[in-house]
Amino acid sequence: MTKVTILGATGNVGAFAAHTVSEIPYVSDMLLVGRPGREDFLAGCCRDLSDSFAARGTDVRLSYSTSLLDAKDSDVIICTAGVPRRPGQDRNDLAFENAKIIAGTAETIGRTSPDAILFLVTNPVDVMTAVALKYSGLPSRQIFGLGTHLDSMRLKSLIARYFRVHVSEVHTRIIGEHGDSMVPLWSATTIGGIRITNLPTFSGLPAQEMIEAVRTSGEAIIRDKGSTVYGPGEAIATLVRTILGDENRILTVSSYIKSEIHGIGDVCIGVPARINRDGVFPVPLSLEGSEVAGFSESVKKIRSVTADVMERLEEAR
């Protein structure tokens, strides 16, 4: 029996997670948590969502809050509360303003729910996992971030197309930033189990223009459509599962690492990690040249973005 709390839940992306984790067998009690003033909003999601559980035969319990003290006893919070990005905006634009509202938070959540798992998809994801983690106190296992999950999805629907293959087929990870200097770990990439590189057709594979794809996919969508909703929702889901499910899957998330990958480290960043009940926990890795390289650069990028942001609030507080 399980409680799943989801902050800025009046917001496009919380509102579909609720649909879609309300679909995890282990989930008990979801709580939707909103801003003062969308008192209305909430119970209108609370309705709608009932109905759907109805017509599914979904038996969770379903209660709205505008405070984040009922968040308590809460086994994974989910934070996507922020202010979102804006067509034409840079994730990283959203820093500051972001990072005071997850500071707030995650002090809230540090004091009244110590053993919650605290899940970030606010933007830019690297660094308000940073912000959570400085200011929850709670261990580095608790709390992670969307990160490179939802990329290296991307990347792997668009490798299938072009091979031809079931989604299924194709394992492969996208690590570093989650936005312009994110990594793609070709030498970690298979399909049917064969390194994509033995493949003789790689060689007329299109690699920096999925790369490319990948990285611009979000702002793509937001021009078109205003907000990416369904990938980030289903995204969600399958990392709150793999959580409650208790089920070790390594996955590609915004974790804090110490020196795992070639010892660099000192920075939460999207890494591959094993994710159980307990937690986070990133896996060591032995990368090539290129991705090494391109690693540093990443971790070098958002260290400094972070360290900025930490020093603005600092001054602000």
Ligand SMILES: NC(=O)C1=CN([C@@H]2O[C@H](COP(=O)(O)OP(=O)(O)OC[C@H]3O[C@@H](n4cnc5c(N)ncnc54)[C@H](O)[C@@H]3O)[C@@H](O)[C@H]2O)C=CC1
Contents of the next structure:
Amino acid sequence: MTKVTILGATGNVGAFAAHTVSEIPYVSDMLLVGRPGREDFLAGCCRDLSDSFAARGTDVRLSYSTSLLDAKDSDVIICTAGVPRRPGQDRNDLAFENAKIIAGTAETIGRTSPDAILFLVTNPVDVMTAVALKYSGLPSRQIFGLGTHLDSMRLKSLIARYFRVHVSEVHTRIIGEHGDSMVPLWSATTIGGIRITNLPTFSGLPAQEMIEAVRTSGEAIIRDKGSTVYGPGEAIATLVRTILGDENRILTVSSYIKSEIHGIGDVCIGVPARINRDGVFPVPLSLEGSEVAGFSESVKKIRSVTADVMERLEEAR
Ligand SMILES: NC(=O)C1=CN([C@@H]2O[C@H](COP(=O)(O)OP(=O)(O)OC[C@H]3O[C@@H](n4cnc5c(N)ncnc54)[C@H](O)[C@@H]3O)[C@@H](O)[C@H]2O)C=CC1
Ligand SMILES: O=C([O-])CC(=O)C(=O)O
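The form predicted in complex with the ligand, contrasted with the form predicted on its own above:
Full assembly next; the chain just shown is listed first.
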């Protein structure tokens, strides 16, 4: 049995993630968890998804619950529970409200699902990853967040369009905060295996505009259609497939680093990490000068928001 549980399954991201994750061939059981009072909605989601399984030929045992305790025996628990931002809000504005939800959730999971990998999507995702790490008591390899994976995919798509190449020809990474202080790694960006900085056309690349478009992408989508769903939903499935398939892919996720990046550490933030069935392992890395400076600034910011939230959580408990 390979079981995946989705917390916040009645929400926009959770409901679509249920669909994308159900396509992963390794998944045999999927549990949708919502809040008490949402039983009818959860039952409806299960029926609707089951219809899609029949149409698609998917064989996943589907169930729902309003109790976190039913997540026991999960291989992966995806947490999308929490409030989303409204137009005009920053992700960090959600920090304390969502930290209260994540702290309680993580405590229960640490106690009842000690072998699970806990995957945070709730924003601000870097801070929520740190909260989950502390309150679950699980080893850091078992806790990670979506981090800058989606941002990296957004940049990949813009680069592919600019150079008129297939997205699979582009490899790129954004590290740091899933937020304004994110840092693009041009030093790690290749097109068709060639470093982007070695292409004569690189000098004409509107790099600043591209990064600004990535930074503001979530905000623009929320303004236009209320929430980001398809990008996060597919990104979530990529990560779950990487874990369950024991694929050892290197993806950019929010993870606890001790000192892996230029000696910088003791924070949960978006970094390249090797991901497999045992969890998430940050890859030691050296960066170029301006990238180190940008990453240090991003770490400083996330450390400060995290410390503030941890203090307020302690006071509130
Ligand atoms: N890291 C990333 O790249 C992304 C993160 N997000 C984040 O994911 C979260 C969910 O987003 P949406 O699905 O759009 O929001 P939504 O409002 O549609 O769904 C939120 C879900 O959380 C549940 N929830 C709310 N308060 C709760 C509480 N006190 N206890 C337990 N469950 C609670 C709701 O019942 C619902 O199922 C937000 O924090 C959002 O910012 C969304 C997209 C991408
Ligand atoms: O922007 C938001 O609030 C949702 C999110 O994190 C994203 O889509 O990148």
